[in-house]
Every structure is written in structure tokens, then in C-alpha cells.
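Just one chain is shown here, as C-alpha cells, and it is the form predicted alone.
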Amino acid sequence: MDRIFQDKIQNLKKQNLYRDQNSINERLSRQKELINFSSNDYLGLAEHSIAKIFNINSIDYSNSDSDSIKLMQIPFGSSGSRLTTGTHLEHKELEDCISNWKASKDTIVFSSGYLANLGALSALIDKEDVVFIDELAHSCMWDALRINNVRKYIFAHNDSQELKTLIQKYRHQYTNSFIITESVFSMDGDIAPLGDLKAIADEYSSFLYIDEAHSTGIYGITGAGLISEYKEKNPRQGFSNLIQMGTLSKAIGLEGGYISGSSFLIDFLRNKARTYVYSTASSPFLMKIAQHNIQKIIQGNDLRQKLFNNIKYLDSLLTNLQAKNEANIKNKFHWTNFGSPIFTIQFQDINECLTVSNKLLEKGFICTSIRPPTVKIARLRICISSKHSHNEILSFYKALSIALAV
């Protein structure tokens, strides 16, 4: 599937708008020989680091090995936007480092996670192709397909079966036709068919679009994400028609986004996509310690059993809370946990949730509420990490329990 991007950047050459990430890479590597005169950097503090900011001038510089140095030389701002003086060497290391962990061709770095999938699907999709979207699908996907007004058909969700019955009635209508979902859900936590949606896409010559925000760091034997996962159980299949987005939050623990798929693909959005073309590029300084954070995922594999462990730990819990609850039919609730770091306690009266989660922070704990329109149902959005102890853990489940009146 890989030609119809192909052709899409043939067509930008003949019109001279082809925008060329080799020749801003050839130029990367002249980047100290060059006097800048496009950059946006007016007074000249983008190129400010931490040994400029805070005046460090005994810092030996000939000892060019050490890691810690070249990070305190790296320059918070970027100037630019990435196709005029914004790329630097961190950016297209990040972007190597992406593309070798998730075992994709190419990626492409945003400024945010939202920014990924608002510049990426709008730039994707056409007027004359479909889109197949899971009905909880994250807001700035739809933001995306808002943008675009393209046709697209919802699917009940996770229901391949459904999926399965518009897309054999619709497909043949349109030109390409994209499958939109997430691999973890943000707001349930729960788990995409990816078996079933990959089987459904290759059959009906779909593209594959999957947000792995909350996903990318956990699973997979180096933590790269359900697809990750996925790929490493199926090695013999193809996957040119999937489209990996991602995020440098959540588990990387910073900011920004990125997309990783075919190196045409990859092409095109660089070309095409209006929130990276249009915004200043990330902070290289960030860029860098993503590379260390993700080489720390990568070699973590405590962190991910801790994590795993901890989530077992909290169910367990709240499994005996549900049990002492049973009989109080008075402040029934529900909870659910799919295996994944995000638990959710749903309450059917606004206010009690919102009751709940204050008596929380009251008592040390922050546990905020999610609420309509964001959610159908109001909830306490709980977030299990390696970093918590299990006294923690168990301190926090004694405070829900008063709280909750069980």
C-alpha cells in the first residue's frame, strides 16, 4: 500500500513543493560552519543550555566523551519550524531511535501527542477516502476528521464483528479507507482486537491507524507497545498498511508525539502535515532525554514487572472492595480493570463522584474525576505506576474505602 504515498510525493515533486529532509540533514552536519539568517531565534536564547543559563564556565569541554557534558550543551530551543532552521542532530536521533524500537521504517516527531494525530490524519485522509472509527476513540482524532469532513462510519467499540459488516457494506465505495482505533484505551483502560482489526484491514485493503499512547513503555519485550507485541507473535505478516502514533508522555515521561510508519508515508506527512510543517519544532534538549528515557524503557524490564505487579496488587484490592460492597446497594459502584495501568471506579451520580475524589485529596491522594462530556459515565480515572509501594498502593485503598462508605 506503500504506492499510493508514493504517488502522492511524486505528484509534489513535478509541482517543485517536495520539501527534502536529506538536504536539512546534509545540512545538520554543517550546522557550526553555518551563519543562521532564517532562524526565528530574535534575541538569541533559543540557543541557550544549562551551562549557558546558569553561568557554568568550569566545565572541560575537551572531555568530549562524557555524556553529562554534551547534555549541558544542548540548546533548549529549537528556532524553527523543522523544514526551515528547527531540525537539529537530537531530532533526527529520536526519530532513528522510534523507528528502531517500534520496527518501523521511518517516524516523525510532533510537538504533542494531540498535534500527531490532528496534522497526521487530516493530512492522510481525502475527500474520496472512508474512515472506519471506534466509537471511543480519542477527541483529537475526531478533531482531525472535524477538519476534514470526510465520510466516516462508527463502529460499537472493540466490536470487530460490526466493523467487520460496515466495512464489507461501504469499502468499495471509496478511494482508501482507514480503520482508526487506539491499543489502550485512555478513559477505560481496556484492549483493542488488534488480531482482528489487522485481519480486517488486510482483507479489505485498509490502512491500520492505531494510537498507542497509552500502550508505548508497558508492553512488548522492550516496551514498545502492543503493536510491538503483536508483531513479535506474528513476524511472517506485513505491515505496510499500519500507521503507528505514539507519545513522548505517559510512560516516556515528557512531552511531544510522533507518528512511525512506511518510509513514504513517513515522507508525506513531512510534507504534508500541517501541525509539523507549521510549529516550532521540540526542544532538542527534550529530544535528548527522550533517547536516554526510552534506552531506560528498553533496558527496564524491572520497571515494566513492578508496574505489572502493582496493577495484580490493586486488583486484588479493590476486588475485596467489591465484594464488601455487594450488600450495600445504597453507594453501589462499579470498577473495571482490563490488565492494563488504568483503573476506573464509575459512579452513575455526578456528585458523588466528584464527593469521592475530593475526601481523596483530602486525605493525600489525588485522584481526579472525569466527567461528561468526555465521558458517558462519570468515573475516578485511576493511574497505577512502577513508582508506587504497595504501602502506598494499600494507603490508598483504605482512603477510597472511607470515602466510598464501604
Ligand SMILES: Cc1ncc(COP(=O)(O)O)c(C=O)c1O
Given for the second form:
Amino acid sequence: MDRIFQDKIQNLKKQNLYRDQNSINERLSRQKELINFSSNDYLGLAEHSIAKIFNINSIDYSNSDSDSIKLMQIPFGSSGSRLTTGTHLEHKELEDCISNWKASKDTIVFSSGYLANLGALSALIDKEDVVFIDELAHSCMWDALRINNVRKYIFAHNDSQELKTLIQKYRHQYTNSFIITESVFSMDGDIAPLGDLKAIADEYSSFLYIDEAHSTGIYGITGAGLISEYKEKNPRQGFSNLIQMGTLSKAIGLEGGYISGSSFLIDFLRNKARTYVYSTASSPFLMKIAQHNIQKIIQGNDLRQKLFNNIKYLDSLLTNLQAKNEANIKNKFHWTNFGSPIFTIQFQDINECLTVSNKLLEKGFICTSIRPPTVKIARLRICISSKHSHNEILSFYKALSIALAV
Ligand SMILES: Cc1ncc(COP(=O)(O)O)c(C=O)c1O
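Based on the form predicted alone presented above, generate the structure block for the form predicted together with the named molecule.
Below, the chain from earlier opens the complete complex, with every other chain and molecule after it.
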């Protein structure tokens, strides 16, 4: 399936419209000797680093190997878009780091997850192509499809049977086909049936585009996400039609987004994803910290264990609360958890949802209510982290029990 993007790149080359990375690589290798006459850094502020801002001149940086001193010199601003002057070594290093982590050939970084989905999907899918998308896929993916007004068929949430029926019926009418979903759903915390989706994608020559925003950092031996966990369990299965999307904004703790996939696919996106080409590159400093955080995640099995332990703890408390089935909270308490860090408590009455959220705030707990149109049914979205102590979870649970009582 890689052939599709190889051909598209060939076409760009024929028209002399292909933007290769060679000039950028050349510039990076000679960074110190070059004087930039193409930057948007009109006042020279993008070059600011911790060392410059705090005027730390007493250290001979040039001779220092210390990581902290090197970090202090990395500029905050990129000064341009990735294809002009914005690419720094830190962008390249982060893209290599994510590719290795996600076992992908290549990766392209965007300044947010929203822009990654918007830019990638609007570049990859043409008018003659077709999309099969889960009804609960994140808004930014729907926005991307709107841009090109692409042909789409919507399957019921996580319903691979309905997906199969639709794809069987319509796939043959179109050139390329894309199945789009999330691995952990942002508002419900439930998990896509990856094995079934992969089998359908393989059978019907479709790309499988998976948003891993909420699974990256959490699943798999190194925390690379649910797809990595799936590959670990099914090492013999090839995954050449896979396109992985992720963010730096959830478990990685920063901001930014990325797409990992085959070399041709990523090369094509570097040429055609408009949110990459026409937007200022992310801060090089941030790119360095992202690498640091990913290394922490890779080595952070203890963090993941703590997280899953906390998830189990809150799950047991809520199960207990439901089992008590106290008269005063009867009929109002509908909660879900699917083993991910996201819990929901759903309310038919939006005001009630807001009231409970406010009561929790009064007691010192932030627990936001999510309302339509973001979701169909209003809910408290509870997110558990490895940072919570059991005491904090217990106090939260007690405040919640009181807030839920009439
Ligand atoms: C599933 C999913 N995809 C994409 C995004 C967008 O990511 P970002 O916040 O980094 O722009 C989000 C964030 O809300 C999300 O939940």
C-alpha cells in the first residue's frame, strides 16, 4: 500500500514541486557557521534560551558536555516553518525518537494533536477516496474530513460488524480507503477492537488510521501505546497499512502531535500537510523536553504500575458505592470504566452534572463536566493519574458520594 504515496511523491517530483529534506539537513549540519536571512525572528527573541534570558555567561558552554548546560542553550523559538528555517536538530531527534518507540519507519511532528489530525487526514484523503469512521472519533478528525468534503460512512461506536457491512458494500467504489478510529476513546475511556479492525483493513485494502492520544505512554512494555501492545501480543502480524497518530499533550505532558508511518507516507505529509507546511515549527526546547519525557516513560514501568493500581482502586470504590445502592443516589449513578485512566459518571440532567462538579470543587477537587455537543450524554470525566495517592482517591470518592446524594 506504500506504493500509493510513493506514486504521489513521484508526481510531485515530476512537477518540480517536491520538497526534499536535503537542504534542511545540510543547514542543520552547518548551523553554527550560517547566518540566517530567512527567519521570521524580527527582533531576535526566538533565539532566547534559559542561558540567554538569565544572562548566564560565566559558563564556557562550548566545552561543556553537561546535559543541563546544553539544555539551557536550546532556543525557545523555532523562527520559521519546518520547510523554511524552523527545523532544528531537536525536531529531527524527536521524530527519530518517536519512530523508534512506535516501531515506525518515520514520524512527522506538528505543533498540536489537533493540527496533526487536521493536516494529515486532509492531505491523505482525496475526493475519489473513502473513509469509514467510528461515530465517536474526536472532533479534529471530523474537522479534517470536512475540509475536503470527503466521502464518509459512519459506523456505530466500536461496532466492527457494522464497519464490515459498510466496507463490504461501498469500498469497491473508491480508490483508497481509510478506517479511522481512536485506540482509547477520549470521552468514554473505552478501547477499540484493534484485532477486528486490522483484519477488516487487511481484507479490504484499507489504511487503518488510529489516534493514540490517550493510549500513548500507558500501554505496552515501553508505554508506546495500544498498537505497540497489540504488536507485542501478535509479533507475526505485519502492519504495513497502519497510520499512527499521537499527541505530546496527554501522558507526555507537553504540547504537540505527530503521525508515524511508512517513509513514503511521512515524506508525502512533509510536502502536503498544510498545518505542517504553513505553520511555525514547535519550540526546539519543547522538542528536547519531549524526548526527555519519552525516555522517562520508556523506563517508567513503575509509573504505569502505579497508574493501573490507582485505576483498580477507584474502580473498586465505585463498585462498592454502586453495590450499596443507597436509596438517595439510586437511579442517578451510572458510571463506566474500561480499564483505562478515564472514568465517566453520566447524568441525564445536565444541571445535575454541573451541580456535582461544583460541589466537588467546593471540597477541593477538580472534576470537569463534559456536556453536549461534545458528548451525547452529560458526564463527569474522571481521569486517574499515577501521581494520585490512595488517600487522595479515597477523599475524592468520599466527596463524590456526598455530592451525589440529594
Ligand atoms: C483523541 C484526541 N485526539 C486529538 C486531540 C487533540 O490533541 P491536542 O490537544 O494535542 O491538540 C485530543 C485532545 O483533546 C484527543 O483527545
